[in-house]
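A single chain comes next, written as structure tokens; it is the form predicted alone.
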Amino acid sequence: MRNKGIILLIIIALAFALVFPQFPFVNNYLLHVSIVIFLHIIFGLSWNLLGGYTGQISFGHAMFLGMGAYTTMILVTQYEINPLTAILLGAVFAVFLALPVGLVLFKLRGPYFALGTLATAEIIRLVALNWSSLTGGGVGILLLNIPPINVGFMEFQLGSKESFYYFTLLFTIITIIVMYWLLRRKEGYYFLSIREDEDASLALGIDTRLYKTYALLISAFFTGISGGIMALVVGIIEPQTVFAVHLSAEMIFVAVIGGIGTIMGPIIGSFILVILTEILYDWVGTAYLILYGLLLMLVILYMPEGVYGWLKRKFLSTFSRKEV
């Protein structure tokens, strides 16, 4: 019965994704917000894979958003690639920043594993300032024209913001269901018991070096996937917006609070906290991160399973009542 109605809401919240952009009163604006939630539900369940099911807390998650939007615009602007394609390249090139990156890091544990996230992002984000000739340097790349997709015989324009959206929506949609479908392999269970235990997990046969770098790849193909489209939206990148630490530290608020460890949380983490952002921005600027950082604690100490797992709490704990 309770499954039957999960599956009913996402069919429902589906299909008003889907006609979201048609009701007269969505404007441009409303668009952009939403482009901007899907890519944070993106990249926040890439993190999540990582920092919320293998317990690997990533503080440098934007050097592979970074390498994805980076990869796109190159292709793009200076070798006119079908965008498509540019953005799965930027994804596969940000899995071969995260192939060195996690054969080492995995070296280190904890806090010492997330330190070290946090300096090998700013490397890369030093190494893209100073390498002037390829990315721009601090001027950075700017995308005038977008070339048309071509998928076989159809073509398809990317440029208005509808368009924008139904692509992201496109690779929200993808995203969570590879999130869902690799959770319930063996792979998820090994991810989520590395979490728990990870000397009792490696005790018992799991190479949990291997199945951690696995989740490291997979979490920087997303969130490569998530920089190329966000390069393109945005139509300019500088390595002090893609690689900056405040986009690393988003991913993980969006996750925290909505529910680290859940697919659920991210997506309404993501809801929560770009709704917010739009509603301070004009007021305190870019103060609102320290806003961000008191929601977290407040989340933290009130509700420690995130917004989701206490939603999830009241709703069952009302069901059982009315059972009775």
Second form
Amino acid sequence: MRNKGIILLIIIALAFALVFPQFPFVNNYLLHVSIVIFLHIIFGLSWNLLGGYTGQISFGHAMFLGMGAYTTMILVTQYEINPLTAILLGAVFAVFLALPVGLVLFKLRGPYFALGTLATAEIIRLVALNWSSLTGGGVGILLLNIPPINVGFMEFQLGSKESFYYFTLLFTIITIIVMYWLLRRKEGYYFLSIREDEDASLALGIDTRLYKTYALLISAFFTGISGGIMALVVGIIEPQTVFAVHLSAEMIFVAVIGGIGTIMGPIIGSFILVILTEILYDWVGTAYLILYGLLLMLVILYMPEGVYGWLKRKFLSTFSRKEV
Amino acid sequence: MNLFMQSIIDGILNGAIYAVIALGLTLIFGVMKIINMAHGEFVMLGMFSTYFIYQYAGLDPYLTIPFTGIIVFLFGLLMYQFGVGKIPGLTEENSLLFTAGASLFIANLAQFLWSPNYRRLDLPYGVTTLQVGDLAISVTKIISLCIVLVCVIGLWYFLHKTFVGMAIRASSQEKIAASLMGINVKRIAMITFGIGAGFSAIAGTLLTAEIAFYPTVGTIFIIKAFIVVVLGGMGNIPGAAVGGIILGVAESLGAVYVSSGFTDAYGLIIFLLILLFRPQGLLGRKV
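Mind sharing the form predicted in complex with the partner chain? What's above is the form predicted alone.
In what comes next, the whole complex appears, and the chain from above leads the way.
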């Protein structure tokens, strides 16, 4: 945010996002796609904080999403707690899960860490599948009605696509702001230095395991939030959908294809991937995953800085003289 | 006691096949220091090559091994030539992500071309068992074990007695020194990738006699192969063989004596423990 052009673009984008549901041509389907894009932005940014900025590639981030989703779902269906509290508690539970995971797995580095997260996520999925009394096992949990949200003076009922749209948009904006704020702080620079050279960071006096865990906890918190919202939007969850390996992969795709280690990257990546999925799914069914795989390979080979990095090189340089 | 012996033997026989898959993975890791997330897809390609050769040429599955091995070997060479070898910098992260993309691409392309249906080979001798005392041992698994032994001994001979094999070992020990000795390290990496792929395909062929298969079956085997490789130590070839047997036995004992719902979890827990407390693997030297 170094110049007026970009601030103006952000204001226009925000205004557009706010009035979008009011346009006459906007139907429930478009709103649903927007919600899915927002959720991708939230978990893409969360994964990116750990994978892109701190350099710890996780293949098991679905465990935090699933934790958020299950906690939210159980609190809302069995205890009729208001959804906002439930989602926040879900995120807190995701953090509780992340704490031991981080303490244990951050003994590992690089690809070993990636494999460790993959294995942990599989174990958590198997636990969710077999602990039927709590999670409903393979059948899952079905959401029948959502209690209203009471925030002191006003009441907000989640239910219509429009209400979910604004609700998710709010959380997306919060996530973007928190990420932006965090990365401009001391911690943000520590994360970057760990990514660039972990041993050197350690030698300079950065407690690398502490800061890696710190990045993981924040990442898990927001991934948990996206899981909670996703559970309420979809209305049914089961281990196969919220703990699946392909969800972890989705988070990686969003960040890598958009541009790993940037804030704009996962945002652009979410738009590209979700819209592509929607178009292709109607056309070829699950075969859209072929294109996903191809896209990931091509981006790694020819555009390692992602679509955003590429765009920035091509077009944005005309707007801003100084790159961040 | 018989049940115990039976599950130990079943475990060893299953583990032998896991060992072959893991051998390819560990060989690739040893030479290139990359983790190949698309390794399970090589197993799947081996299964389908066998299936199609059996279906259209009527060749016995075990006789298709040379063909499937070579087909998937060539596939591995192409994948290295046009993909893996071109990854910028060949860094750990990029190669991990690239091969994850390749895995998705291959599995879903296969699903698109060949439908997600489960397939199975109905072999006339598929359910025949050999009685040794009270123990029943499946004939197909004994054939598999023999083929595995041939493969492992063949690989050992290749790595120790042939020029290319020695070049592979040299590159896995010290890349720069190897290239100074006149070894084309890139060509060696390509051949290693091909051999790793071919080995997994052979394991795939052996598995067609045992289980039903489908295009996304690779995900099961990639996780098993990782467990085995980590058990034996990354890049450690005898370790992969030992790790395979250990995983096979652990799984079959787990399935018999503990709840079967968590069978897969036991392997994963062993995997995590080894990663944490003995990252060099059971047979690895202390770094």
